[in-house]
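So this first bit is one chain, no partners, the form predicted on its own, shown in structure tokens.
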Amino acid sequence: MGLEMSQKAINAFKKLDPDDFKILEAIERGIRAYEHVPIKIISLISGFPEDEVVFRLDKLNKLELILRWGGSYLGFELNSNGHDCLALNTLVCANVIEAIGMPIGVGKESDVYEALTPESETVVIKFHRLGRTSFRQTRRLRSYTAGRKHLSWLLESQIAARREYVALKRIYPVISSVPEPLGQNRHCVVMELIEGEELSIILEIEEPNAILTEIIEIVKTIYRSCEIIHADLSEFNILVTPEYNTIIIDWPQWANKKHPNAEAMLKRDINNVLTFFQKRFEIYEDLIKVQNFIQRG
């Protein structure tokens, strides 16, 4: 579902000029004040005649990048296709990507895509997607969501990749170990692209000891060079690359070590950690001895 979502902006994107790209930020900013924008609001934001608004939305409608509603006056919102539209159209112009190539997977909350940069380097695109669970089960396992009682989808998936695009830009220069940023508008944010396999699907490896200790030195580094928790590390969001290096990706939940809960959410990560390598390697190692020596050395 979430690929074809994507599929489909990818699609229109090619048939879209300026002035198409106009009338979507107009709606795109006229939802902050409005659930539907109207006509009249659109017209006045982009600085387009009403009729010339009529016709754009018409074509937008069409290209399945924004929805139509029809209640007690016309107006429209955007949807996941016209939100994708807006992002790439800026990290095009602003020579981030030139092009998108094959989708690489799709999660609960995100979809992933392989592109190309100016340059012809291979890097990842990945489309944040928060509105794809439930709002309420969003918001309550999500922090930074915290007091915002009246965030759309939209927003919420902006805020979620500006918080992963911070987080790898304060990590990857202390340590390699996370992918490279390069680039992030509106809820997508543009990285190195990571030859590896997720550590949960792999049944076996030859030295797992050696994979779990780079994995706590990394979390110990992170934490204390940089002061950041993943707040959400398991096997699904570590990478294990052909040389058997590990790379820790997915990382919108982080939070600061000064959090208030920062402790239970750091123990947290251990323990899922340390429970799949007994799980699946019989690898037995002390919580709180792996934390004391995270927090402490």
Ligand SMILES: Nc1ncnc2c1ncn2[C@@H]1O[C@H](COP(=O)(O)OP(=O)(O)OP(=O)(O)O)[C@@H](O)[C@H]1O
The other form holds:
Amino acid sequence: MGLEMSQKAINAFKKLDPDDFKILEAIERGIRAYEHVPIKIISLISGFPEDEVVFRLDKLNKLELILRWGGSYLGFELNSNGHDCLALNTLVCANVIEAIGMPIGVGKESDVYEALTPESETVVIKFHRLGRTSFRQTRRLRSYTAGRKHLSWLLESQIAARREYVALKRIYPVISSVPEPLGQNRHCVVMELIEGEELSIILEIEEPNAILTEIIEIVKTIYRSCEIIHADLSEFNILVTPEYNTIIIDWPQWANKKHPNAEAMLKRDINNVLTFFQKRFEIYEDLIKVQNFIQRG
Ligand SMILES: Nc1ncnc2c1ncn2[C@@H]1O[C@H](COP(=O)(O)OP(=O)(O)OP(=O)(O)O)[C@@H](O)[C@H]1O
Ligand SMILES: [Mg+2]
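For comparison with the form predicted on its own, kindly provide the form predicted together with this ligand.
First the chain shown before, then all remaining chains and molecules of the complex.
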């Protein structure tokens, strides 16, 4: 479902001109004050006359970027495709990316695509899509969004993208075992493309011991030097490159070392990795020993 949705946004994106983006932006701004944004307000914010606004809203509606609400008054809001287009446009205008390419991964809470930079390098753009599954999060954020569901998923996705970017920015200069962060806007993060395979799909490897040792070293450096715990570490969030470097991805839920549950989160991260290596490669390492090494050794 996720992929299909981003694909629509990507197709529509190519058909938009700068004035269409001004209308989308006006709706994005107007929605802070209105349940859905009336044409008059869109006209006011964008500076376009109302008939021009109506014409462009019709185009945006056909491209499935906005939602049209009848009822007590006619108003508009952006759907997730509309938000995707705004984020893409900002990243293109900032020369972070130039074009978007093929899908490379669909996670539980994101869509990941290849993108091209103005220097013709292939990079990754991750669209965060939170809030449809996590009830706890939604409840916590409800006060910010006055119970408006459509805003809370967006806010959560934006928070997740910012958090992931902050983590990468803090870790990458210390140890390049995470993708290099390249840019961030709204619910999107742009980062280095890692040529590698998810550890979870690797059935045989020459020196699994060396890989496990490297993962533990990376977790230790990130814990000790960056004071960061991944908090969702598993074989699904570790990529192994053809040179057998290991790269840890998927950072929105990271926690600070000083978090009250830090120790439990660190322990769970380590346990996930050790359990995987035990089951898949029959390598046994003691959880407490590894934990001690990471925290103190
Ligand atoms: N920088 C990257 N380079 C190459 N592939 C990537 C990169 N980032 C993500 N991917 C691919 O996309 C998939 C999904 O990305 P990621 O793990 O970051 O999010 P997620 O899986 O949605 O999060 P969650 O684990 O909560 O479901 C990854 O498993 C990986 O295959
Ligand atoms: Mg993942």
